[in-house]
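Below sits a lone chain in structure tokens, taken as the form predicted on its own.
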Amino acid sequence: MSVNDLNKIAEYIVSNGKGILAADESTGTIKKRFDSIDIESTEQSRRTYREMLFQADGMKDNIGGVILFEETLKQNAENGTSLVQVISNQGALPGIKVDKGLTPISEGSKETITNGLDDLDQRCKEYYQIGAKFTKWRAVINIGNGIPTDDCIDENMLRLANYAKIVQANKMVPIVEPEVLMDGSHSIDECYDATSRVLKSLFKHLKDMNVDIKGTILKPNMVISGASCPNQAEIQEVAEKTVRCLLENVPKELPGIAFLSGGQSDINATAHLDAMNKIGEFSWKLSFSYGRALQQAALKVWMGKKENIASAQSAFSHRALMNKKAALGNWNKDIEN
């Protein structure tokens, strides 16, 4: 598959009801997840695990892209064969998420700013020579008291717009991520509000920056209840106010939103997304790219033992399709089963 231009990769992506697989957990994350079902984590562990989920049917017309932890991008398959080729062999994109994690943005504060521009020119040379064709920044935002600032938002979605330059300089299509967190008691007009600053900034710099937003992904998360808010939003609530936050602030030639789950359980996150298509057709492509909502079904049925692997990956095959349904418009509760 020849896709060099910018804009064809990610249009690519989310072609067709394709989505995003986000395999790029760190590895301390990854480690809490095997925890969860008592497998040691180390780098052959680990290479199994994502090997699995790679290899599985369902990742044929269903996932346009991956987007890896650096580790998995250098490790070679069981057979020998790179995972980046056995991605590509699948008909999917490899990517990467390229920043390095989250430090508070002053002392004894809740709120964050991500890290990983000093030399992040010189390690995406080396990722587009191995075979990545796009990239992810994480930007996290939270919702509390007083919280979030401006400061932090405008600093957070500089360092993301920095992050795109760079990125395409380096010939890949960069996947923006500015996350307002679930976490917490908030109502849905709280994470509007929030949702719809962060939204702003981010295409603000973005076009200050002169970054080719043809030639980007936007992945934000949905416009939810917070997890511990005791009136949570119904589906449908949730698709039309993530929808007008959307039309209000991403400009028309973005080529595709892949959402976050977030936290979101498997099929909350598929009916959320399939209600947003179900509104009608946009713009851009109403995509998703997660990682727990696609994964922890597969992850649960594994349980580290070779004689799983199928059923696991029938379990992965199963989530990526339903997805791709959703990012249609076709999902419904009664194919679930």
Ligand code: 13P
Given for the second form:
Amino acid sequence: MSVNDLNKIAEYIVSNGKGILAADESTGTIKKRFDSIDIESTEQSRRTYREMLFQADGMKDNIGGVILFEETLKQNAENGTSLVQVISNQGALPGIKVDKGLTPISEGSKETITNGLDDLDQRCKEYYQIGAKFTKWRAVINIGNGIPTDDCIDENMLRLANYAKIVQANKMVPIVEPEVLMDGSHSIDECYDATSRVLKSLFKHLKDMNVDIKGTILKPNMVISGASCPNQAEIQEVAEKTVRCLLENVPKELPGIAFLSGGQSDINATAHLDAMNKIGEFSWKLSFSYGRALQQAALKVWMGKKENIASAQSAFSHRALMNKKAALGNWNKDIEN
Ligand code: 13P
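Got the form predicted on its own; could you also share the form predicted in complex with 1,3-dihydroxyacetonephosphate (13P)?
Time for the whole complex; same chain goes first.
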């Protein structure tokens, strides 16, 4: 596959306002989500839930890619069709989370590094055979007293670049996700500084490793106030500071930026994206790669009951459409109801 093909995959995922459904919760994380509606997390219940989302009408035209956990990549729908095929039938590309979680950077540290490079090349070969077109690796950066340190940023971004290189050699598009967490009482400006340091380091390492930027998607956090900051920045300030930070640090040839929602409410995640796209047109597409902000409403309607599936699908389809409109800068509050 040529570099051109990787570029085509990346461009397709974020074309015409399309975004990404992040459905790659690890077994531990999906259990937490299911606990919130009192549903036992089993291979069967996870399959039923995810199949419900992938079969929803709102996948079509709104979702260009779905990030899966390894278990889901290998699962079949109830009628025997593979879930990879169900996703493809909806016009979306299947992708896979390939990182293997976090460990502290040193004993007792709040800072973490992401694992999973050791057998990545081998795993990529298998994922490609099953049909994955893209992958995701998440690095996590905390803001707090004296952190993030340069060492933590540097090590995490180096690993992201190594990951991206291996994935492209295996003919898939890497989504690079350096997430500066919302947790904490920091101000929006502290988030700006941390995000800016992270992005500078990331693109330096990607360049040093000769990663093809045209065949890469960035999945960043928005520049936003810490969740427990007493002075929460307004929608417009988040949009302006996020766009400025990206313009300063992200190369023009990158095809797409697809934000994570990171614990924002559904409406805020949509409103922020819309406000950014109303600022103007950029060299890259600004879109979404939401987990919670696309799924929360559907999960609450579903409650694990068969008779709720159609309404849960409507709830998901609505959020998918609202975020597509936001990716085009065509959303407003009145179209929510
Ligand atoms: P959230 O949108 O829920 O943050 O999830 C996106 C994701 O994939 C985090 O890695």
